[in-house]
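In structure tokens, one chain follows: the form predicted on its own.
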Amino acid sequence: MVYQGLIEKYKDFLPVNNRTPIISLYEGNTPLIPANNLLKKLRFDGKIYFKFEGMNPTGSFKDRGMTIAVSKAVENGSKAVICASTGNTAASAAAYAAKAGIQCVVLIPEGKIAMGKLSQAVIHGAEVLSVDGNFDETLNLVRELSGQYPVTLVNSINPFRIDGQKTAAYEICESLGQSPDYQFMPVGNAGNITAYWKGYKEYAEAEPKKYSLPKMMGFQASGSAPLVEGYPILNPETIATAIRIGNPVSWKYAEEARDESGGIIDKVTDDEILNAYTLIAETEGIFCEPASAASIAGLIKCIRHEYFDKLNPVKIVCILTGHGLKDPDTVLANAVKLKKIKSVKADIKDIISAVEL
């Protein structure tokens, strides 16, 4: 059969009936990508798996969420959507509302938006609105609109988002014929690590014989980490934009699926993300955004501080949340840092001591 998108695949398991009308990108269906590069680089006894959410249509996992939430707006008669957004949100938001030839407004927190993101709102037509504030209170502002107007609401606040999201924990399932053993994964408004938790326990429920339940271990960038910290961060700040956000909205399940599953929420420097985000794209090849890469950051403390059992090697799951497509900036801005672009003159002699061939 050929793939028609998630909602298509797992209308079973999500709530669309026979009026909803599905606006689909053919979202989902990302790869599961072995790590073997990597494992040799870590001297790492287990396996490690990459799900890849950059391959989605818009470039990140917000695709999975967005297409039943926009599904079911336009199902109930809304004419438009609004959402907070660090960029992902908004470009994700912008490309379905698009398709569904309905309104979208976005408010992004002034100079805090990565301009790959920004650049896919804007050409997909939405109303793009800078406030002069951080995304917390961008995202206060469109609660209260959307509560006062006949405008949807599509941050992850909306349970259709979660039940979209969770789509990716039963892929991972399907691709590997079980659960892994742990999965490690970016924490911003902490609505994704809510949803794969939520997908897990559905598909341990539906076949406790063939699927157990994960160790959730969730990473945020040191500084913007409330949940590591206990407490709201009022300004937070790192070079992981798409998880730079102070009070998430998801706080309360971010938590359960950490204690449910007895994994770990912890926190990662902007240096060691960057470590990662540069280790990936030159072991494996794979281009993801910062915030995905504070997985790999995540896992590779865990590996220094010898958190697994040497004696029982495990499968892991890194979930890279979006493209580096989303964010070259970073990649230019730390070239220097990076040892990435080097200088030289018109001259052939010149080259090949740079290269040292």
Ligand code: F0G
The other form holds:
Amino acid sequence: MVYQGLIEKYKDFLPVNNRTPIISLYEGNTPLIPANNLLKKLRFDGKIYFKFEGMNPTGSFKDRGMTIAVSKAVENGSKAVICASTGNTAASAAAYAAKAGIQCVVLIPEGKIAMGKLSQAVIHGAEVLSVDGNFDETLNLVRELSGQYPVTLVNSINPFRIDGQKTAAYEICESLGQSPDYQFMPVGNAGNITAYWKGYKEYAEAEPKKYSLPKMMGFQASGSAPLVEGYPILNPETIATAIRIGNPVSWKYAEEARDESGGIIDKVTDDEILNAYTLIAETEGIFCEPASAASIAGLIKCIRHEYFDKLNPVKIVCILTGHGLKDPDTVLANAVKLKKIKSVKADIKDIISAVEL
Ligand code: F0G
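Could you output the structure for the form predicted together with the named molecule, given that the previous block was the form predicted on its own?
Once more the chain from above appears, this time first in line as the rest of the complex follows.
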């Protein structure tokens, strides 16, 4: 059957029924790409795959949760959705609300969201409110608002979001025909690590002979690493604005995923993130956004610290949560710094003296 989005495909595992109007942009079904060049570069004896969630319709994994959150909102008679966002949730909520024909209000931390994400929220017709505060403060505001007014909250506190996002774990299991040994991923508000862990547990329970449980390896940016430090960060900072979050809502569930799976939650610096971001773009031809590269930076850190047993090659999946085109400013700011763009005259000789052909 032709693919029609993840609700249609996984309805037996999702909280939908015959009366749920399916609001879908045919999200999910994203590629699992072997990273063979990276393997060679890192001299790593195992397997590495990228789950490229940037290939979802609005360019991030948020679409998986949003298809269900918005479908259920419409089923329950809601005429409006609201969210706080570092950008991707806002872009996704705006697109699915547009498809559903309902109102969408998004609150974003002023000056701290990538241009691509902001332009998505605007073009899909959301009411965009730029708040003089960080993500955590903004999230508190929308929680309060949705408690008092007839508007559905579509942040990952909404359990339907988690249910949609868990389908990425199903897809990984199906693509590999087994579970990975390790999953590396960025952690911000911690909804996604919660969702993947739920998905892996459900598949392992449904078919215990086929599927087991991977170790969940979460990475935060070092200036925004509350789960690593063990306390909320009041003024989180990082170049990876998507995960610039100081007090994750799903804190407890992220710790559960880490502890039950025998994984870790660690931090990586902005430099490590940028290096990993550039490395996979140059070696694998994949352009992800900075937050997504935290998973690769985490993997590189683990390999350097000899985390893995050399005698026992492992299968690793890194989640690339969003597309690099969301945030071209980060590339260009660094490209200029790295002198990657040369100016030349409109003249063959000048061009030949600038590049070796
Ligand atoms: N990667 C990207 C590209 C994200 O946009 C986010 C979160 C994460 C990773 C972290 O996922 O919060 O489930 O741990 N973005 C949210 C937003 C907060 O508003 O778009 P998480």
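Numbering follows the first chain given and starts at 1. Everything numeric in this text was worked out from a predicted model, so none of it was measured. For clarity, a rigid core is taken as the largest C-alpha set superposing within 1.5 Å between two forms.
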| said: If the two forms are fitted on the core, does Arg19 show a Cα displacement reaching 2 angstroms between the two forms? | reply: no
